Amino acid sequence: MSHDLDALLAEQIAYYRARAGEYDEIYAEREMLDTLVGQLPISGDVLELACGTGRWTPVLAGRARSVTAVDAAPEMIAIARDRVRGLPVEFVTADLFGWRPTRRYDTVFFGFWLSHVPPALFEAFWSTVRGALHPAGRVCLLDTSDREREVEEVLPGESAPAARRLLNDGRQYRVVKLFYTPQELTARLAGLGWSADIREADGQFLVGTAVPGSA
């Protein structure tokens, strides 16, 4: 990985280890994000990637044997023990480039987190997620679509695709920040040897679960 991949990727956990406190304010009118992760297949023991506050992981706790659950953000993760008092989760505080699970799980589930993966390690992010996995289990993802475009400042010349995040005090950070469509998602996945069900929700999210092949 580049110097200057290391420091996006550096300044995008910056990002969210400052924006935990504020970070559900998006999620104020978006109860419809609660019926789409609703509709998912997440069963059995369940790994949550990039869980933020925990947001979705009652939701999950509720469907699943177990839940564990991991974000490279400590005050993210203290926001998210608060909301699953008394249920069956495990907390990891890690950066997900560098982590590797030592178990398997029946269900992988990751919200808003694939777009944030930068080209250069998707591949190797998909063999971890693959390494997770119980041989009949299955991906479980929510994201944005590629219209998110519209309304993120988009950085030209970084070194993976980036967009500029402002904080309720002003601070500036840049995140890493892909827009997929489903078709694209799909093919690209289908590269890396998984079969993929991926469709566009209210017109500006993505929803849908991968299983891996044979390859």
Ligand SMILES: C[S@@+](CC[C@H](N)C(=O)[O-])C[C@H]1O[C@@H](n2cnc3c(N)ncnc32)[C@H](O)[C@@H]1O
Given for the second form:
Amino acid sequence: MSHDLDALLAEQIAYYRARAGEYDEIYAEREMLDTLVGQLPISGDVLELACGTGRWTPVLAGRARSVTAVDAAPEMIAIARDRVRGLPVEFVTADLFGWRPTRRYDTVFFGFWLSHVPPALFEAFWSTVRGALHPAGRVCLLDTSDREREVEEVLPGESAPAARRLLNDGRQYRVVKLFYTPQELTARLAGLGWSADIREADGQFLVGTAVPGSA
Ligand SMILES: C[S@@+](CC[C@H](N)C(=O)[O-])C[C@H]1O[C@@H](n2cnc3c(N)ncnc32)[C@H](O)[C@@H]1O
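Let's see the other form, the form predicted together with the ligand, since the form predicted alone is already up.
Shown next: the complete complex, the earlier chain at its head.
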């Protein structure tokens, strides 16, 4: 990985660590996302990647036998841990670009994460996901769609597609930010041997599933 991309990914983690306490503000008046997640075929032992404050973790735990939730930001995990008291959830603090699963799962879920995976690490990330799935397992994902481009401050000339993010106190950070259409993401995954069923929802979100092919 280039030094510049390394620095961008470190800044992305720093941003989310600093933002943990204010992160859930984005979920005000977004109850329809629960409907979208409710329609996903989540079952069995679930691996949640980039769980953040655990907005989805109890929802997953309510439909799963167990949940393993991974995130690089301990501040995020602390909030998520509070949210799932009494539920069968195990947390792992790790950088997903180095972390490897130690077992296999029936479902791998990630919400608002894939658009933060740089193109140079896309294939390796999906290889990690494949290694985390039982042969009959599936990925369930939720993310922003390409419409998000209109509301992000896109930064030119970075080592990966990137955007500037501001905290409530004005501090600024760069994050990786991809803007996929359902067609682009489906084609990209097909190129790696995945069969994906991804659609746009509510004009600004992507939601769907992906299963590994036999290749
Ligand atoms: C947009 S938030 C999504 C949180 C949660 N999934 C949700 O839907 O609300 C992105 C999350 O990715 C985490 N993250 C960023 N870089 C990471 C990395 N390299 N490895 C693991 N987690 C990372 C951040 O800490 C943050 O919690």
